[in-house]
Amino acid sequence: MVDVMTFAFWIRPANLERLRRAFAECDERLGLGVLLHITPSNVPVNFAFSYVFGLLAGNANMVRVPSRTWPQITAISSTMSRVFESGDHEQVRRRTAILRYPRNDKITADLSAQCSGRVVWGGDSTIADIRRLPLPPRAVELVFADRYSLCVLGASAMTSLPDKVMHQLARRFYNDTYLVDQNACSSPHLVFWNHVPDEETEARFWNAVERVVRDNYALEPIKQVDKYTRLLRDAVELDGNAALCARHQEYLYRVRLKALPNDMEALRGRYGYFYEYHSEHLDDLAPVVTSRYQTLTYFGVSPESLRDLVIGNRLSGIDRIVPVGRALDLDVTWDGYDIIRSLSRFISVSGSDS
């Protein structure tokens, strides 16, 4: 379970110490009180990150986990129980409740009424439903809605990559996408090739991805049907905008676009279904990026040029720019929020006039 290992690495003492130093104003800060976290059904480890965010901000936390029994949730929850049973962390235990219950507005409303803050992760419809349930007047609400993400690959930098490095890149791309079936808001759907790749370079990358998928991915029949159905739908709905449709057996589907549509964020794949676009200019992304865009992963392109793309064009979207392989790395800054400070209450102290 790579995602569990990622979480374990994130909560290692060295990283927590880094965060402590980053929030040096903690002497003037308190938690809001009690938080209710509503976590997504399709990213199992998300609940643990959300819980730690609330804890680091100084809050007590009620965390609703998905109804589906994910092995990742079981593993993390069992470990937490063992730690609490030791008796060494009684204060933290008393501020922790991991909840699982079927969708029930009355239960969620009752819990919300007791909270000083609510953190909601999910699709737009889930957030709209939860927002109908009132909070106390001074309560804070953070919502992490449905977003769209992409990957930028520098074709020139990939031309002469050794096979070992190409395999490592393919593995990192796999971790960003197939580990969560592209369901995470930070998983890429569009692969934007900066500069037109030669056929050999493009084929080497995708063939390397296919090999990683073959060795690691459970390709269930429903996933094959879903991808093939999506391909047939695209053949009709793209209305001639598809320059190439390629299948790597049933493991990987690619649709190369002639132009980026204004509603690019509506083109989403799952289970290894990707859209591609070739361009000599990064700025070709600017006209289509909306506030729904979240994460841009990259390889072979300087992060400074990507930062300039976002800031120079004052784009309303793209909140994260991270290397390929780190799309799923949650951190205390997410969706443009400074989560720890957003879930804190700051105490302002002024000196006397004398």
Given for the second form:
Amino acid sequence: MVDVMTFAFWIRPANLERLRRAFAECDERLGLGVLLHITPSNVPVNFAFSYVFGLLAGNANMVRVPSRTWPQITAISSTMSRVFESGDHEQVRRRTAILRYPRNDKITADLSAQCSGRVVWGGDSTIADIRRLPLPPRAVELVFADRYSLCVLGASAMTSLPDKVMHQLARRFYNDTYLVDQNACSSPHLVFWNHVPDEETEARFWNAVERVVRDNYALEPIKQVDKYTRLLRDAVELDGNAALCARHQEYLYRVRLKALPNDMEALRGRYGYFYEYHSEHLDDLAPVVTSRYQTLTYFGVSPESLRDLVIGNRLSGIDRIVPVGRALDLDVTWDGYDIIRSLSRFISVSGSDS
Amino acid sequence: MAYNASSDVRGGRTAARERLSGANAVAGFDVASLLDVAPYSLDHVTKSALFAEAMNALTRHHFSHCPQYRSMLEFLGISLDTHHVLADLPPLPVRLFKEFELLSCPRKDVIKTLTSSGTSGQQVSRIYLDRTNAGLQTRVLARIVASITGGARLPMLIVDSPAVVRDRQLFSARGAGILGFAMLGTDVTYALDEQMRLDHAAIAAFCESHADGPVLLFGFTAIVWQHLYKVLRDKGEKLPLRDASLLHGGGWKKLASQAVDPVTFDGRLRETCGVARAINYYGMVEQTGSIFLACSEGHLHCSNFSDIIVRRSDFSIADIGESGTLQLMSLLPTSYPGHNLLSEDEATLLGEDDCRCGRKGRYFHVAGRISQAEIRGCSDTYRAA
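In place of the form predicted alone, the structure of the form predicted together with the partner chain is requested.
Everything in the complex follows now, all chains and molecules, and the chain you saw is the first one.
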């Protein structure tokens, strides 16, 4: 359970201490009260992160976990029970409720009516469903909708990259994508090569990825049929604007776009299906980026230039710029929100003038 | 390209050419001449040559007549200037019939549209048939069914409701199946009424006329079990038939959940309905006509009109006995590009030309749908949970 380990690593004392220092100014803050968290059915450890975010912001938390009994959820919640039984964390225990109930609008409405804040992890349809259930007037809501993510590779930095480094990069790219079948909001679908790569560099990168995939990924029949179906659908729908680069013995599909379409975000590959675009100019991205865009992972490009791309062009999307390999690292800043500050209130205190 | 080539046998090609050199139909090869030979007669050498030839011809036909199909092949980099080994011709995933209107004939020539809900929810597949294609389906189905009935048209009891076949322009897969088979019978009688209850009067009349002679029963496996067998059993009744064959298909999934296996099914139908022979068939609405019948050994057989390939996840060809995703080829589809399909069914190739039943051709087993993948990621949290 790699994901449970990732969570355990994230809540280690050193990391929490780092966060405490980063949010030192937040001593002037208090939690909102009681939060209701609706967490995703298909990312089992997400509930634990959401819970800790709520706790760190100073709240009591009701966390609805999926009905499905994921071993990850069982492992984390039983560990929590054991820690609470020791009696050393009574304050925290009293502010904790992990809930499991079948989809039921009545229950969710009752809980919503009592909370000071609601955190909804997406799927646009889920958000639409939950939004119908009213909150108290002062309550805040944080929603994490469907997003789209991409990867920018600097072609010149990748030329003559030593094999070992190339392999490491491929491994990280794999972790961002195949590990979650490219279904996570922060998993890239588009690979934007900044500067046109020479053929050898491009081939070396993808062949390195293919090797990692061969060694680690279970190519299940239904996924493969799905991927192949998507390829043929693209053949019709992208007619003229795309060319199939390679299929890597079915382990990896690459489709090269001649132009970035305005509805780029509709092109979502899964199970190892990537759209590629070659460009001399990062700014080519500007016209297609919408508020749906979330994470940009990069290698061989300076983060400053990417920051300039977003801020200089006042883009409505891309709120996370991280190196390749860190696409899935959930943190207290997510989807453009400062979660700690969003789930707490600031007490402004002014001194008297006299 | 990923379709790993098998070692295609080229030896029988001349013979196949001769066979195909009759009057031709739409795609540049003659399927009609196959109607004159026994439907399970072609051995590997002859058949693989015939199929390589015919599938190349059909692929060229659909490439020229169906714009979307053409885009797909061009995208995959398949050039039709050269002859392709059978296994290298790319199959079309069945789901695409739900997403695109795929026709290889003028819209005005479509006389029948078959629909099927299939695997993924509300969207339906649409299969467009012109007169030629529809006629060929009927003739091939008749030829295949004749292998069990001996060729005579038999009195037929359809275990379903006539309500299913009411709209003659737009057929559901179930309706299309019933109408297709109904054409092969005489005194066609529906055993169920509009509400799917036994139509006692109709059944009694049918049994009275045909109690001693051979009759054909047709229905979907789950419906036969649920609406015929179980109802008779609960009432303690039996059908007074002595020489009935039952042709049934549609999958075992519903019955498996009630722990009913083929042996149990056959036994109960024999006791209750006088079914001397229950014959299971497998087929898909996308390839109506060239169905696969199970033999006395319980194996599904390709006829001369169809062939299969079982593929691994990386689309390489699975060994005999190894399960994989089923690819189906049929010589029939000309008005829509359904001649070479990638299904979402899991199957195992059991052998070729050497089944103990004596039929030539490949025989196989279908296990059901390829299992649903565990979808990872972060969407649809509330609805799904």
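Basically, rigid core = biggest C-alpha set you can superpose within 1.5 Å across the two forms. Just so we're clear, the structure is a prediction, and the values are computed from it rather than from any experiment. Numbering follows the first chain given and starts at 1.
Superposed on the core, the two forms differ at P66: its CA moves 2 Å or more between the two forms.
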